[in-house]
Each structure stands twice: as structure tokens, then as C-alpha cells.
Amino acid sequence: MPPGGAALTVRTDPGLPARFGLVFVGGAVGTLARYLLSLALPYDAAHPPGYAVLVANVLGSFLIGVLAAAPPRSDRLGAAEWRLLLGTGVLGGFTTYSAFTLDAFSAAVGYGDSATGWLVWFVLGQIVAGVAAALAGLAVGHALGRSRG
């Protein structure tokens, strides 16, 4: 033990590699889903922002609300593992704050001062829509949880 300090301990956790795998696989699926969404709603660099990011973030917010309130049940995975796979992995890869920020910045640069008011509403609207979608997802998840008993 270092003088005057706590001992450094390293825990071994035999389940850690499996949890890494859940996040890894889920993240790959979510990122691929967002890419496919961007192909369906293409980004026009001449007219930012792109709406694929808006759809991904609002839909992902709704789904994380459902997942938080009513995680899937199975004999193979517990609620914590489902949250790692679907919440941290799939929805973490599907939603994107960085692309949202880039879209807003690109629109600000592309349109200049003429679109400042619109841009403020776009940014605030996406945040408010995400929170509202998460609340709706929680309500749906609670209803699903009650119906499952």
C-alpha cells in the first residue's frame, strides 16, 4: 500500500468480456441502422441540416424510453444485459449527438445570419422532441410492462 493512500485493487470480472461483446455487437447494429437511415433520407450538403439525424435521435429517444421502462425478458439474458445490448449498443450507435452538432454547425455556416432564428428552433426543437419522445417511450414501456404482468 502506498504511504498514506489506499491500496490499488484490480478486480477480475469473468463476465466483462461478454458484456463488451454485447455493447460491440449492439453498437455495430445501431450504427449500420443509422447509416441505412441516412441512405433513405439523404443529406444534401447544399441544404443542411440533414433530417436522418433528427429522425434517428427522436426515434432512438423514444425507444430508449420503452427499453428503460420495459426491458425485454428472456431466459438467456437478464435486464442488465438487454440494456447493454439494446440501450448502450444499438441505440447508442443509432443516435448521434456529434452528427446533430455538425448538422447545426453546417446549417449555421451555410445560411449565415439569415437563418439564425430557424437554426435556434431546429436545435431547441430537436432537444425538446427527443425529451418528449423519451417520455412517450417511458409511458409506452410502462403500459407494456403492466400488460405483461
Given for the second form:
Amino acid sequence: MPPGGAALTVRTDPGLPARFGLVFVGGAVGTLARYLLSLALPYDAAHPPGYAVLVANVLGSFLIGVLAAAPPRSDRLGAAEWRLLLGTGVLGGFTTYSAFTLDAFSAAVGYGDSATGWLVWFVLGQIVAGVAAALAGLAVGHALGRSRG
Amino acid sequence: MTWLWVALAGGVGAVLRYSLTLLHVRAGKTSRVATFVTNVIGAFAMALVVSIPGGIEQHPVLAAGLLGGFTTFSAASLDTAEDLREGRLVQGVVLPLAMVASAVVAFFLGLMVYGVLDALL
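Condition change, the form predicted on its own to the form predicted together with its partner chain:
Below: every chain and molecule of the assembly, starting with the one above.
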């Protein structure tokens, strides 16, 4: 933190109610986007896996990488506020671990009519794909950051 | 109008997750620990929702909304991506595997707890 940076951070740091508000609005938007995706690709517990969750989790992991490396800039919202709105809120709400656990549990106990071995690869593959997507997002974000100077 | 309730529940879930993160950070823990704990609690709660009559299909506000908004996959992916970039290879491999294993165990415990409560009540 450069000299004077701390004071600047304190001045622009949003209060607790504002931070909860940003996370709430972002979380509602992200959750709604995932819900609409799940209507297009519905989850059927008897026939896992969940493709809507896979798409949301990998796409959300890519976008959070971009966000981490190239946070939006604006006069009205500071970097911390953008991170709460888009990172903690929208992408935290868009991606999910609870529905992902349904497939992980099915893979672990051999529940459902999908081949269990295939489900294990689907679950481990989703973790690897999420990390790879976040790495790709970080790379894209760093490139964006360099191009805008 | 289900979509509206799902969205609002997702907002509540995200605020609960953020509150849990603030409590962890205040207690000197990292946000990685907070994300881990959040997702394990969410897995346990998901087992309860799966078990109630109607399951997740009939309770999208609880499953897709509240628990979907509460748990997160993107933060875990980013944490592990940063671990790998910064050479924390053991943590980068062990943390995601420990998280999914713990979530599966928590889900199993949730099914058992629901079964016991259902038998008793």
C-alpha cells in the first residue's frame, strides 16, 4: 500500500449495510441467471449429472479470474465494491457447490443410472475445469489490464 | 413468480455466505477456510432439502435459491488457481479434493440426520 493509500481506502470503503446490499443484489442476479440456465438444462436426480451446474461453475470460474486480474474501474464504485457486487455477489450466486455435491455424492455411492465411473470423472473434471477456467480468466484479465494501461 | 423468490433467496444466501466470511476473517481465519466451511454446511443442508417431501424439484427457492446462492464454486476455483500460480502445489491439489470429500461426507450426514429426525418426530 503506497503512502496515503490507507487513508484513501478508508474513505472509499463502503459501510456494512452498503456491502450487504451489494452482495444481496449481486447474489440475487447471479442466482437468477443460474436458475434460468437450469430451466433450459433441468437436473434430474435419477439421471445425473447436472449440466447447467457444470456450465455455470466453469463459466463463473473463468469470469472470477478475469474480475480478479482486471477489476472494473469507475468513479461511483471503488474496487472493493465492484468485487463485492460482481465477485462475492453475482459470481458467488451464479456458481454453486450444493448442487455440485449431488453429483459428487452420486459418484461416491453409485446412485442413479449413470455409470458411476463416468460420474467420478464428471465431478473431478468439473473441479479441474473450474481451476483451468480461473487460470485462463486470470491470464485474460492480466492481458486486458496491460492493454488498458 | 417462482423466479423472483429464487432470486431473493439467492441474495439472502449470498449475504449469509459473506457474513460467514466476515466472521472467519475477524477470527483470524483466511477466506479459504470460510469458503470451505460454507460449502460443507451447504452440502449438509442440501441433503435435508433433498430429503423433504417434494425434494429439490418442488423446493427451488430453498435448493436453487438459498443454498445455490449460499455456496460457491467460483471462489474455490480462484483460490486454487492462485495457489497453483504461486507454487503452493500441495495446497492447490489437496484443498479442492478435501472440499469435495468433506461435502460428500456432510451430505451423507445430512441424509442420516434427516432420517433420524423423521423417525423420531
